[in-house]
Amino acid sequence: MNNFVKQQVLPYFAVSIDASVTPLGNGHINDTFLVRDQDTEFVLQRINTQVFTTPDALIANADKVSQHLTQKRTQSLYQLQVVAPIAASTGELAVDLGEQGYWRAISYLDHSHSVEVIESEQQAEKAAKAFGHFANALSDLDATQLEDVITKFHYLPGRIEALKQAAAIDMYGRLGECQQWFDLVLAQTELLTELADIEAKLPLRTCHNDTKINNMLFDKRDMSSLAIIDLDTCMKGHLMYDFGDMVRTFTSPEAEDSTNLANVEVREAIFAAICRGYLAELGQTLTELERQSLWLGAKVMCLMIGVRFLTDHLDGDKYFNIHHPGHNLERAANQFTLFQSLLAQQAQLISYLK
């Protein structure tokens, strides 16, 4: 691979195929690389086009994202680093090479650090802070202007029905292996009564929808927060489902892919920092509804995200990246357990967003 990005992909960028590649990250879609030489350094990404299936309004979005955010922050109104896009010598925001892919360059930022697993209150609460201050900035920006990238990203219903469709084929013959989560699934009638009525209430906003801790870049000199990174998402939708993402990925002390499911907890203190954090930010900006819709979104987050790895092991592997047989279904098994565990502390976790 990196040869052909050498060889390939660079000239395009105007950068030395003598420069170092290396890849960044550890992202489930997209194949993501650092590229280094003696004048630049910057970001290299091949968008998955079976994934993002129009990958021109995705560089758009992240485009209007981009410079939104610039100008909040030429007026002292967004105190963040802008992950900015990088233009091909083309002049052009992205290089479509077909079968070879389809590559886009994006800034990189100096003394960036990012964690997998939340350490403490204080880390959580400053990038529950970050994402609310996001969120703020873009309160302003027309969520009609952006496209979507993935048609209903975040609609539970179609993500169940495309379950039961893969249960009912069960091509690889993998159903017996996770029947339980399989029912575990269905069983959340009331989940989606109560979403049905609250969902076509919120109003839309600009949403970056993919608000996991690794996607928030601390600076490494002090720990405090850097960026917002990985635009690639932003598109309408409702702020219950990014601060539902946030409570998925910093509230377990595991890793979202670990076996170790005694371990897997919503921890109370961590989901008390991610409040106190965000709603430091949006406060003001939330409608009542939207601030009673959080704790709905913390719940379908965790399912949701469950149902598609789930989904995805019956169909063979074919979304996610995978590194060994069977891990989109241990993903799965630890998001269904953290499910599991919000629901059990509901009474008490609720009180934090009141």
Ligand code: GN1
The other form holds:
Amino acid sequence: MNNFVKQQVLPYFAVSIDASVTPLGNGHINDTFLVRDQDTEFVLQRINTQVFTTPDALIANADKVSQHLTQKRTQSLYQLQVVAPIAASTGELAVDLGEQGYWRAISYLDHSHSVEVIESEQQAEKAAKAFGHFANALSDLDATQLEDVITKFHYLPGRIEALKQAAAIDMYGRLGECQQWFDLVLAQTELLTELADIEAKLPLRTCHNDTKINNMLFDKRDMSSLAIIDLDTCMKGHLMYDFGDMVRTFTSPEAEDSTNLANVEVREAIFAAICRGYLAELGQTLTELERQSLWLGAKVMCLMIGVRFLTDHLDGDKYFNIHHPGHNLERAANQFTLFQSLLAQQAQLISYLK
Ligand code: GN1
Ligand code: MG
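Would you mind generating the form predicted together with this ligand now that we have the form predicted alone?
Once more the chain from above appears, this time first in line as the rest of the complex follows.
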């Protein structure tokens, strides 16, 4: 891959083939590299066009969002750095090489550092504040200006339907080993009713839609908040899902794919810190109903990513990149365990949202 990138892709970004190209980050979908030579340093990505079937729309959305944030920054209304697209020598924000991939470049932020597991309440509060600040700065960007790059992205009934279909086909004979998790999903009818009652009444906002902890960059010099990255799924949605994905990825002491299930749980103090940080930034912007929906968002996101990993396991690992056989099942088991911990602590946790 590296030689291909150096010889065929870098020339479009006016970089010599002597530049270093190294894998960057832990994304499950796109291939991401850091390109570096004496004069320049930037992030290069090959967009997965099986997942993002309209990559031009993704590029246009990310560009709109970063322009909006940049404008806010010039008015001193946005304090974080903004990751900006970098145009290719063609003048376009992406290079479509057909079979050889769809490529784009974005700025790399000096001193940036990402974490996979939150280490302290203080860190959780800071990161939640940053995501809240991001959402607030986008609250006046009309969400209908952004295209849906993935339709029904956070639509739980659709995700469960897809799981049922994968289980009915059971193409690779894997259902037996995951029956316990499949049954857990089928038992969540109350959650679906709760969701159906509230979702249509919630305002549509410009959301990030992938607020996992490693999409927030810290400044490694002092661990202050630096930037929110990965604008690929910025599109209209509900803020409860952005809140929910923070709960999903901040609260566990274990990484998303850890098999140490005995240690997977929602840390109450971290949950409280997320609520403090997020509400400090967004409290005034949220409607009463949105505020009430946050707990539901947490439940839905933990369950839904488990459903998506399990579906992909049954489907033969076609969607998420995996590092070894069974990886998607491990991820699913982890996320369902977290979901169970969330439910078990409902009474205490909800009190932090009041
Ligand atoms: C994928 O590739 P990454 O890490 O940005 C996925 C998210 C999931 C996440 C699970 C487009 O995000 O929805 O929550 O994995 N992105 C897409 O870690 O499906
Ligand atoms: Mg993403």
